[in-house]
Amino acid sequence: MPNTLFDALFAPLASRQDRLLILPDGSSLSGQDFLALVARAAHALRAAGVVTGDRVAVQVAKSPMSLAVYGASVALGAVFLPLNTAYTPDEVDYFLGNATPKVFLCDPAKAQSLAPVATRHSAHLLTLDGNGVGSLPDLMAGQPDRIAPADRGPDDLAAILYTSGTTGRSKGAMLTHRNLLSNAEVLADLWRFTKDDVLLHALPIFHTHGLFVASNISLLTGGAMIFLPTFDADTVLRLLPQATAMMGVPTFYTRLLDAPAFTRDLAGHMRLFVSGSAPLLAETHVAFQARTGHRILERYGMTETNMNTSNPYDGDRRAGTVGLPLPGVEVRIVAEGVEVPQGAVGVIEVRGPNVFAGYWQMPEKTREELREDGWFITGDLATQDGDGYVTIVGRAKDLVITGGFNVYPKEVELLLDEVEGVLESAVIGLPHPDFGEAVFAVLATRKGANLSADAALAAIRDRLARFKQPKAAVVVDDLPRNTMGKVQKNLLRQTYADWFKG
């Protein structure tokens, strides 16, 4: 029976005797070994009651076994639901209540605190740790190492990914077999991935970047993955000579640049470095190229759409931009319902086979953000130049309206980031009795720098209109980030909410 995603990503492994997963200790799994794991996991999930259309929720450490559970869910025609390993039991309670999974897979060390949550939502609790130990592996023992996949077409659901929930409750983005496969096919072609590639994979697999970009591309093209449980700079430096490509978040690249052992010779054989999930500072681009001779390829995507744009493989990779619309993906910049002139700021809308099917159990939210003609309102503010390159300037919710004037945080941040002693900045709007909102800057200082907030603001005073200038600033050691490296401006707004209230 046809199964769109399984047939493209997993079925070809049946003939692969070469390495698919290369592990930090030097051991490896062939494609055939991994497919047998997928089959046994699928039979175990079936024994736990999973049938086509059921949700399988997982909150476990990254490992070959946890990746196999993804394949097993696809094989059964179930809907895979990966959850951030940092979520608390209270947060997990919301996800299980909303998605009502048949099975919930968690780490054995957290089983005691999560068991009541699973029981409350009638989910069968199974366990799995990063070393492949738990009740799921026990259930897999003795199961057949082949599986006949369930019949699933392009428009059937393959996964639900929850948004980060920085404003209101998280929303479950419903992703179809077509959404995931079409995006992997486009990216594999655009980024020139082949069976000869070895991808250094240090990303988490509860997120679009690590699971649906990195893993799917490697599975689709027949390449191998150096499969690391987390990013550790020493381990990455040790294993980089075996790789041809790497995908990461900006933090990965700044940490590598901090390591003296990361040299041009060490990176010389590499074909491609990709960055995403959070903005890459222009100075990181410059420093990385100076150190290695490579220009990092930055792209733009989100939970609801996978990838939308990318800087070109061949051609001008422009620092500060997220590149051009992907083949088959339409992008437009809109304000008040109409497309804006070239170079003007508006909200990005996208349409294409990558765009999700809607929000799980939230028809009103779906209608608000996904137009009937297929255009999805991303909420990201951007400009697009005459060559088609897209530059993100912030989130619509991060727009600061002060005294009736619009201030785009990115414009202010770019100037603050140039100030001596500033590593990076985050500009937010805070309640203000006179202006409604006031522009406020949080400045992360460079190591060893003696940074003054007043001096930093004075340094940009003549470069910005008065209404755009921060009314105040604070200096901190680091900006708060989520697991994918995105600055959590919602936390900054909470921390400094009373700054101007006297």
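Positions refer to the first chain, counted from 1. Rigid core here is just the name for the largest C-alpha set that superposes within 1.5 Å across the two forms. This one's a predicted model, so the numbers in the text were calculated from it and none came from an experiment. Compared with the form predicted in complex with adenosine monophosphate:
A movement of the C-alpha atom of residue 74 falling short of 2 angstroms is seen between the two forms when the two forms are aligned on their rigid core. Remark: with the core as the superposition reference, the CA shift of residue 439 between the two forms reaches 2 Å or more. Core-superposed comparison between the two forms: the Cα of residue 448 travels 2 Å or more.
Can you swap the form predicted alone for the form predicted in complex with adenosine monophosphate?
This part shows the chain on its own.
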């Protein structure tokens, strides 16, 4: 039966005896090997009760097997729901409650703490570790290595990816088969991917960048991936000579530049380095070119929209900009409800086949951000010049992006405010040489309280994923406010701008 995404990305693997996934230990999986894993995982999920339309929630280490679960979920016509591995059981509790998945797949080491959460939300708990061990692989043993995909069309849901929420509530972005396939097709064409490409893949696959941009493009075009569980500079340097292209967050590129072994020779045969998910400093762009001769291609997207803009492959890759609207994607810059004059700052709005179908079970949030005529209000502030290049100048909603991961200050502030001695708090992102931005907290004390910044941070440590925890904090008497009573975060950012420098 037709299945839009499966037919384009996974079915063609049936004829591929060449390497699809190259692993750090030098072993590899052919397209056929991988497709057999997809089929066995699909049969196992079906045995666990998954039917078309069910959500399959997954919080496991990146591995060929976890990528196969994505394929399996697509094959069954289910909705793939990957979760950041750093989320704590409390955070997972919210996601399972909101998405009510049929199956929740977690690491065996966390099964004990997550089992009550799965039970509470009637999800069937299965396990899988980074080495392919767990109850899912047990269930896969002996299953057929072929699967007839479920009937799914372009408008059916393929995945839900959660964004961070300004009020601490994450929203599940519903992505259709068309959203994912159209974007992969446009990017593959624009960035000239072919079956001869070997993509160095060190991004996590619980996020749109690693899961959709990187994996989908590679699967669609018949190339291979050097599939690394995490970004480790030594491993990347060792394997880079086998690659033709790499996709990364800016932190990857600053880490490579920190390594003296990263030379022009080592990158000599590469044809493309892509950066996104957070602003790439113009300084990094320039240093990278000086070291390697390559101009990093920066693009811009988000969970809800996939990719929206990209610097050109052949034309001028302008440092500090995110390039031009993708073919088929409309971009406009809006302030006070109207398009701004050229060069003025406004909020980016986008419309096209890449734009999601709305937030899972949040019709009001959907109405607030997705206009009836299809324009999505991104919340990113930007300018667009006469040539069409977009430059992002800030984030309307004060999102902090640290090492490529999003942290909404409100979520952290709410926890800090509960700490004894804290009257109120402001969480901001400050420039950080390694993470791009680091989470920083400004704590206002209750009168007479003897508050230590370190003790306050220690008090929330177990309640938040590590990447969301402030890297440092200061204690002050009062937070600065404007006449409307709003905390002036800009002032705080200026005051502490140099905190992590040096």
